[in-house]
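Only one chain comes next, encoded as structure tokens, the form predicted alone.
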Amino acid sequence: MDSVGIVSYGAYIPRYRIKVDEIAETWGEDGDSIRKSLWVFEKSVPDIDEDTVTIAVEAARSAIGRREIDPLRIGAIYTGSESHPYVVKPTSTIVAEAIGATPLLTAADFEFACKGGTAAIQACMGLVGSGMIDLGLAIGSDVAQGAPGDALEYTAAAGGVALVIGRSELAAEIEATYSLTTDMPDFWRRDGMPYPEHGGRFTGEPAYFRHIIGAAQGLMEKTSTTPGDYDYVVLHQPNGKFPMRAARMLGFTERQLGPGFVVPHLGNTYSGSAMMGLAAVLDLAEPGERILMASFGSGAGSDAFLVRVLDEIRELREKAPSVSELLKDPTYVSYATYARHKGKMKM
């Protein structure tokens, strides 16, 4: 296959935030131990008229304007996400018609947890790869749902990630993938249910840790590379205290996992959640140097990408606003306001 990779990216975050400690009195918790446990200390929330389409379209614009591209060029649009608006009705053709791509080869919705988006980015590789399209655009995208008390409250946030994989004028070359998926039932939610369920016993080590550390490392043999050849690494980002981890036990520094560290003041975006840490690392990182990013989603699967950025990231660096820039100078709101931008309060 020739080389694929990476020609455009966009993100899009809501402007709206909600401070740990503001859903904590509400439930009366302690919000200090709830930081310390987490480290996450804000999250993202969507305006009352955004979901998971609106901030998808917006993802995908922000990848196409940053590079100028003829959307009719773009033969596959794939969203993954595990908040779809409607159960029957894609969200990528939406996408698809917003952006001006149709009428294009094919379009389709993914559906694997918080790792649809790098699902999405496989698909695309293969079709790009394969030279039945010209470009592919893959998307993780979610307003993710959280029961009010639930532990999953403190972190469900809201935001995409848009990339437009092609083989020619590449800002970054996807130079090898690699995925671990077992059955694991650590989180679902049936057909019906406003919010999801999770087996807390099965959340860590079976589950996050299994599948990020073994789709990694399988990376790396296949690759033949060590932690020291990668400059960033990018795990999903469920909460602060997992990815750290998962980073340590791999071999990996702080130094390598600060730059797409991004949960703290962001939350978890699911599908958007390793892709938005690429995204932010992709905003500063200079040509040569390569990043290991590894998704996860419930259910259970990890994909793991060689990213190495190429010389043409310079033309992009200010044309789309950077992941540093959107979670900048936030709104925040009280719980009874994200509540009812959250659709929580039922009439």
Contents of the next structure:
Amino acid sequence: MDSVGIVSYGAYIPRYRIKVDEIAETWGEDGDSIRKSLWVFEKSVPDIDEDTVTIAVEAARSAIGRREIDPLRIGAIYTGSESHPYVVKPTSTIVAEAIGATPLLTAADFEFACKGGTAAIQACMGLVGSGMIDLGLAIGSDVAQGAPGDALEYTAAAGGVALVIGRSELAAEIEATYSLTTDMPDFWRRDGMPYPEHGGRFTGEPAYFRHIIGAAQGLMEKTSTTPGDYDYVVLHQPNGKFPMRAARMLGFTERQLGPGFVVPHLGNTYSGSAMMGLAAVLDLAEPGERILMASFGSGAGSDAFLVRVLDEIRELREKAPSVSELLKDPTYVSYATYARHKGKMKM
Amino acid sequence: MTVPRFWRKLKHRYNLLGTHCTTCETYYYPPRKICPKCRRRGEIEPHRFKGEGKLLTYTIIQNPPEKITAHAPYVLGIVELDEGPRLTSQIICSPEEAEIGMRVRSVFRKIGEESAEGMIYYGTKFVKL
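With the form predicted alone already on screen, would you show the form predicted together with its partner chain?
Below: every chain and molecule of the assembly, starting with the one above.
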């Protein structure tokens, strides 16, 4: 297969935030201990007229606009999410129409809890690498659900990232990818149910840590690399504690984890989580630097990627909002406004 | 809005796709097939608007249609695109933030939905630049 990689990228984060303390106060919990146990201080909240589709479109437009890509070159659009607004009717067709990529392309929606977006990257890599298409658009977008009062409510956030995958004009090459998948009942949402269920502490060791560490170690074995060969590591960020611990277990330092560690002031953007960390790293990485990114999706699996940044990355700087710019100057909302925006209040 | 009616204009709702008369350099949104100024001398071509402009005037909606009561209060304004056309749109900002003359840019948002079971309508709104 020819070398494939990232031609462009774009991110989108809604402007609203709610503080963990505000949620804790609503449910009579101790905000201080929740903040410390999760290492999350606030999370993004979608506007009342934003959903997975609108976030995916904004991220896709940002990716296309950053490099002034002709959308008609895009031969495949895959959107990973666990909060597609339609159960039947693809998010990806709406994105395709909204960016002007129709009608000569293939499109589908992916669902694999928090790793649907990285599965989309791999699918695009295959199509692009085999020469079946010129460019592919892989999107991870979510307005994550958490039942009122559930532990998930402190972290379930909104945001999305789109990557344009191609063979030439690469800003970063994806040198290798490695996946690990098992049938793991750690987190699920049944058809017709508004909120997911989870296995509590069961989601940690046998689910997140086993899969993400297995995939990251497998990638390093496959590519004969060690943590010292990487400048950055980005791991799925369901909270702050999990990726910090997993990075330590793998042998990475805080310096390698820091630039892509966006969860404390963003929350868990589910399908957008690891990809948001990658986008934050691409915003500042220099040519020649190497990134290890590993997603995690409950159910369960992890996709790991070795990304090497190329000279073209400099051409993309300041052509679209960076992740740190998107995180800047948020508007904080009360729990009542958050509940209204998320449709938790029925009128 | 019915599903067929929405579908027919979908391209122009998702993106600001209009037309441009190369004879008199006038831009139109929604698109016109014939330039009303130049008539048969007019040469019409498709034009994708950049999506930036200024807020000409606005009002605050306190009592919205039944299906979007949760959106109130919201700002409804007339935007003048940099190329010239004017259109009515919701402006995504608090009533206190709205200001005549402020720069705005287009964004992709939900416009409404038929019902909990029905179709979701997406389209263009504007945010402060």
